[in-house]
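A single chain, nothing else alongside it, follows as structure tokens in the form predicted on its own.
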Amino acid sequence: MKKMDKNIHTYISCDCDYENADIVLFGAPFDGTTSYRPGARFASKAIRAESFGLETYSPYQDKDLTDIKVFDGGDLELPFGNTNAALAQIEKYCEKVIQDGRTPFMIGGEHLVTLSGVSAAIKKFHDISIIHFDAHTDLRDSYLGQQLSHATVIRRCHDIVGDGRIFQFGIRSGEREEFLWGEKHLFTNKFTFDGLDNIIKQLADKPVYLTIDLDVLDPAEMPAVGTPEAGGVSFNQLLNACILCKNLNIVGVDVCELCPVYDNSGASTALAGKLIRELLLML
């Protein structure tokens, strides 16, 4: 891999350098298995642009961008039509920077990317768990006679990690087979984020990967996703949610499926934006 060389266009206040930094943001602009909507590709260069609209200061949670460590490694350029070269180069730069013992926190991109960062961390933290914030549950064994889709990502990942280490919130959308099946082999909560304090207590010190899909918040706030599911949760819900994983040890973060072409407003890219700036400073 080339030196890690600083990105000019950065996430607001994310410039730090890599030698010093304590999380890599980076953008992985890949939607080859997208079913209904495509354009989650241009989604990090869309937000690095709109986060100059934000302050670095959080009133959340009184912290500051200014005051962390974060290195923005810009895009990955990954090739087009061929999902399982892409895929093994999003690992092989999540990889990389876990072993430098850096947390990685990448934008995508469709969902089928977090594979990629569940399969670099576990060959660090072999008893990885996930939690993972969605509309659908992706737990299809193959869509459309491929097995490697968004809309199989993490009966994939559960391939991986095995039963009893994946734990989704706000799932509202999938086959009946699909829900039958994660009742044997992993938490399912629907509709909201019910449970998730004791989710968090059960993990405690363990490391824990989180995956977020934009489309579990409702489409009334987030319209810009690639496959839109109405009856979901809000911003405020999904920021608390996220902040509840301050407890956790994250060893690995992304937000996926942000479609900014969909929403002329920029008001999805912006929302997408402040929830990027939240989770670093959660991190």
Contents of the next structure:
There are 6 protein chains.
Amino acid sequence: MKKMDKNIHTYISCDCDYENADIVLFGAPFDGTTSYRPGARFASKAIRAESFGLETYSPYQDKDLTDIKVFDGGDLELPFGNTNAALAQIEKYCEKVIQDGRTPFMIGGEHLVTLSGVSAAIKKFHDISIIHFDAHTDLRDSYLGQQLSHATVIRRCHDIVGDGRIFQFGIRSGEREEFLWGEKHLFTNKFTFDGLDNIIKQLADKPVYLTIDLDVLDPAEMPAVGTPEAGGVSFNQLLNACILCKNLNIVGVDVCELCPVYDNSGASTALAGKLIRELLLML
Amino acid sequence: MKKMDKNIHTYISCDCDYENADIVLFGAPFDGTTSYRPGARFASKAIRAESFGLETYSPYQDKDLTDIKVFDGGDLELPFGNTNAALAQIEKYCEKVIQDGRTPFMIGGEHLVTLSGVSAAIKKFHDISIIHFDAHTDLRDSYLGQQLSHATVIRRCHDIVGDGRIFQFGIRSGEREEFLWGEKHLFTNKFTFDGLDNIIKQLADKPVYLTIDLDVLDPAEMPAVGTPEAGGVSFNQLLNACILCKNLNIVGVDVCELCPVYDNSGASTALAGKLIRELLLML
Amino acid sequence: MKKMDKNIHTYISCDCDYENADIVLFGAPFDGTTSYRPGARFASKAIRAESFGLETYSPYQDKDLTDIKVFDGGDLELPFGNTNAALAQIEKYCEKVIQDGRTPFMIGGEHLVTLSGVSAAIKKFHDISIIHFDAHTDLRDSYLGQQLSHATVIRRCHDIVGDGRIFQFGIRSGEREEFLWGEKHLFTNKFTFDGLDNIIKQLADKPVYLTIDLDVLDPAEMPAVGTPEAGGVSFNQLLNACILCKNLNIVGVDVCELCPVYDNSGASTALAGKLIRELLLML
Amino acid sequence: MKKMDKNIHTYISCDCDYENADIVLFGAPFDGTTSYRPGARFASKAIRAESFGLETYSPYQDKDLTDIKVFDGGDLELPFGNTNAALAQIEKYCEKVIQDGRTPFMIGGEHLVTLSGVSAAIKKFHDISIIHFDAHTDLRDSYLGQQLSHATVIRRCHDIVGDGRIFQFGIRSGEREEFLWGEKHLFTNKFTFDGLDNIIKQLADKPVYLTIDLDVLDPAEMPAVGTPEAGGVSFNQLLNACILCKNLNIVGVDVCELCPVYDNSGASTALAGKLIRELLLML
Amino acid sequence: MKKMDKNIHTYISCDCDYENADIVLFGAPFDGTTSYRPGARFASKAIRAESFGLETYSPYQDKDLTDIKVFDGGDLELPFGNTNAALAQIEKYCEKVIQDGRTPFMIGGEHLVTLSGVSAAIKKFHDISIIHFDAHTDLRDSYLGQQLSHATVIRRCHDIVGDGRIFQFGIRSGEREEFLWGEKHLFTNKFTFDGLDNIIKQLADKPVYLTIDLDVLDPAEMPAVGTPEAGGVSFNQLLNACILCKNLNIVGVDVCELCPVYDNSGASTALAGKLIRELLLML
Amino acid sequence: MKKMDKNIHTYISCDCDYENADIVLFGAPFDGTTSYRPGARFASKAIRAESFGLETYSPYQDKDLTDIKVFDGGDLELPFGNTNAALAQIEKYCEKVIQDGRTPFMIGGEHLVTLSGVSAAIKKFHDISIIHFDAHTDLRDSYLGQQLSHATVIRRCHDIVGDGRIFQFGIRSGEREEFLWGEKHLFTNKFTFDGLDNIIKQLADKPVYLTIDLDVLDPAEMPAVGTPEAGGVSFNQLLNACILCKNLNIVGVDVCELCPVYDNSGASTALAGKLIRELLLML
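Same protein, different condition: the form predicted on its own was shown, now please give the form predicted in complex with a further copy of the same chain.
Then the entire complex follows, led off by the chain already shown.
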């Protein structure tokens, strides 16, 4: 019979204590600068709930979630309408996790939350690089007059990490100026993951922050994002790219921009949940 | 900053320990005999998640959830495809709660779960009566050859409690035979809550089990049920009927048949959550 | 065990042969002049399929579908893109039914199909009157240059039946000119069914065609129509109006404008099916 | 044949020039502080597009949009993620309209936009009062640490207009503290519009700002709002309340919180559009 | 003009009599053990209705449904909540079809219905093998305490047919234990159809039961299944695999797990209908 | 601050005057002969509204919409229920554009609108050829008794342009008779774009009309069409085919059959918008 204890809610099988965990999974339900279709705030809750349709075992990597130690810290409670305050809270949480020697695994929210993750990580890992999977360059300097935006987030990250430290894959949308600026300051591979294996060898054991905007996927497989952009990579391609990253020294991960409001069939949320399983097992 | 503790998930404000609680809220996610549109299994999770759109305070009763002691035990884990086993588990849980001197408040699932609640309650409260709000009589003797069904549940309850102990309101659908049988064995008020006040006076302080099939409401206000039946009561009418019940000695409550799959706007789930708040405050 | 015969599909319990039937139920899946949101073509199929969520017994009228003789002829196969040809086919079918001494009960389709029903009926019943429940006057003389349109249908019926023969109820939308024209040529009761009982008495045993545009109902109860118009009547009010009509000599009925594409919860289709049950029992 | 001019997009029939207009209709697509379900940013575009399913004539008031002069200015382009900047832009636009002697009619957006409307109006109309139709008190002093929020907007308006100037109707949700605070500083009528006629007489020809949060309506008729709250008023009741306001000296109007993302049937958007027609004709 | 006969409802063009048919198509609308998202019960009705959007001709195989003899027996009427009774009815029907020398073609329902098909077939074809296309191994011994479940169905089939008789393709989800057990008792090809051609040659003219769980497809093409699992095969790959099977002696077929409730666009149902056309033509 | 001018609505960046434009983009919202699922009438409005989620720059062609001159003429106002009249209006508009030396770019609407485009073009370009991307042959001679239908449109075009002038790609559905007829009168490449490059060379600088039925795409990427047909080409394949066409002398383009009603996620509309950007840049 069911025990009469608390009703604890985690991503499937991530029931380790904080003290004993290697990875800290948590949600950053912020979508305040989303310009097109808000709703990424609901992603972490949806992924957690739908994760029970998954198995804990991966036939891709022959590993099982029951073999690793992950603490699911639930979702941060962020203020609405105050971008700076929300980012600061996310950064503070990430920083604590990193200082405690654990790897933060953040479920966005919109892509701007990556700025908090990178800001927290660089305090400990000064020579950090960023691997960025996305449909969009996110390299605008400002957007509708705002410097903090999901459309400027990688530019803001560049402000912190500097030239030659950011490696983008899957990019298929942006202003001409963004592409031109990018050519001078970072590595962009358009449309595919070509060249990722070389970058990984090059980065060797340097600290890396991995950020995945789920709209890098084709909208056929991932329709429920803020800005669906046709012509993306497949799940299997993304999965292979992620598994390749096991050769990196990853010190922080985020998966952003699932917008469950537009996921009528539930397939997008299920995919995001499966990708997170594979990323957790890859780490 | 967010504390790094467990991610506990309850209906809003129902965070009392089991030991100190007066009411035990829990979900019975069973919909195995649903003949038309399954999905009531998802009701309790949806109501809990959406309850955070509510306030804890009721301007209807001038009471606040923070003033009462409710333990939210989460959802039972029930087997799929085995009706007897699922009902037995629900009954066992209800019985424990009742024997411990607490009031079970069950969120269905389909209406058949009421049979488990009543079976558990009658062990302690031998002269129990049932107040039943529903669009359907649920008085078939069997349905498609099965004696255990959401369409036979009140007939099965009658098997246990006997004549003159069941009081139905809001009924507007059934076979002719069900209505004829009902006239001989129980009290049925068609379409409205007329006469409820008299029944309440008559029951005085005898033990009462209250079961609400949400399809008693008009589908305009509650479209997301297994079998929407036009011409129902309004939320305000149902709310008034529920508040009237504060004069009863209620020993068990259930709210059944929300089917969130059909709740595109979220309004049905929100209504169910609000009704539960009012019922908790009424008890 | 299931017999291995044909898979016959009817509205619940309407399984009488044509030869023995008093009423002929059929679908006219035409929506070719719908100006706003097409899809009424799917109404009859949806209503038939969903009718199995209903009981055959009506507690409103204490009658049962098993006691009456209805043949469900399925749906007409109408050409797309040719309004005249489609209307002609519908008229021909209605005419045959009427000449055979049966009452046609047509499920639209958009409201223009009423013109075919009335055209067929007047050949036998020269002094026919029309009872019309609708949100819209449908009294334009032409619409976007077309004389045959869902927005002109009652005006076209007036061309046939003449002054003083049309009685509208529930009307709450139209151009100023339509209302002004209507005042001179027919009876319009805005917003409600007030006065219907008098009209019924006045019509005594004269032949009457009853046409119901489901958008006469409030969109709360009937959102899935081509043109939802707030402020309508309730199902219970419409049901009472329909039951009142049992004192009329009804020679044709139609129920139009359900658009199942917009019926996510299924509640609109279920309501339409229930209304049809009550109308069949009323006849 | 279609003329080859520009493709101008307005609410139905609101095609007057700014210079000649009495009323300036515009959208303020801001939903940055929405705590529950964002999406009100899409309201004005949806209402404009769906307005073509309406007639210009109102049988309720026997008036026609073609008889009045309204300029539809389209939507403001507001920054995302910066609440102060967005509010300032809205206020500036309203102020210009008011200084030019026209009445601003703002389509929200979330309810916080009202603060900009009131701030603009009080510069010209120092003794302004506010009529407020809503399900929620909106009287929190801060919400999740923020003073600017859709849940605090009326409290912020009170900061500006002071005691005895705000009149709330239809309220059925809030914290206990909000209701207690409200009792001392403004007039709140719970659940209904009772007493509105007296307030209107009392205000006589003083300047009044009218703000309508569409969730004052029952979710049956208006499911597509950020926070559906069961037990609301009907469209007909709200319409009557609005028409009563024709006896006021209204200097600004807003209609907020339609969230078209949750309007699968389109009925909520259609209702909002119809309400705006009636308000325009009432002014 | 439409003839006034019965309204017979079949999959497109499958209008042969039982007596003259080679193939008997029928629906088994059972989803009682579905653990995640029920609704496969609606699959056969939806596929039949939507089949009229298809052509009868296949340009892939240059064959036409009008050239083959298929009887569509409609749907079985199964009891709800009693797994054993439902399975027994399905088995009885299949057995009759097989004993009459026809090939049963079953549209599920959930995957557990395959057990009935195999149980019926093995009575006549003692050395039957099973070709199984699926995302999931379905090899658990029990699930939530139940031995009969959609998650155990192939294990139960193995109980009947024994080692070396089951050939799985496309598998990409399961517990570690299921994969390990499978290695010893049957053939599993993960992710793709690689090796199918060899298996087909090996089976030569031995009797084969073909079971297709539609979630073998990528959720991009088939989102509307009970458990969408990213990374699946494409329709063209599945189609090719099915056409390869024309070289087998197939004595029974089923297509399972379409869940139309989650098929907002209708594309999943359309795909399932097209696949069935190709399978019928392949047989 | 926002200027108080008109609210002009165009596809992103297509704000050139008619006089100075090279291309005239416009919508032909006609879906009157759609036999399966109507709603293509809403395509042009939806594409225009959603185009603001796109960038003006194409990384595929390294071109930008700001560099070309496109006038967006909005949508034609077509009569409902009168196919001939609607086609005549579309033709008249196209003819004017062509006579004025501009290239018409029509957004359907159903595919029958192509007939108007071709009829207009052939008046100026007598030796016009047609490149046709589609899932369906559209070569029936009549459909349900009608010669003008979305299912006959290419046959009607053949009536005008004659043998050897039509080149179909991606075709995967049709009656056997259509394929047989097609073999004699035009070029059909089934399933893919194989051979397109040769056709393009062959056509050299002859005038070409390009018509794209969006259902040529796989329903995974484009579910929101009238008739989803599994097994289609990918967006990247279609994009490459379109870019190849830059070597043609294109004198008219249309993109048809998007049906936004079935586009819950918005991904289909976004894809169509992106395809139009690429086509505009290709021209």
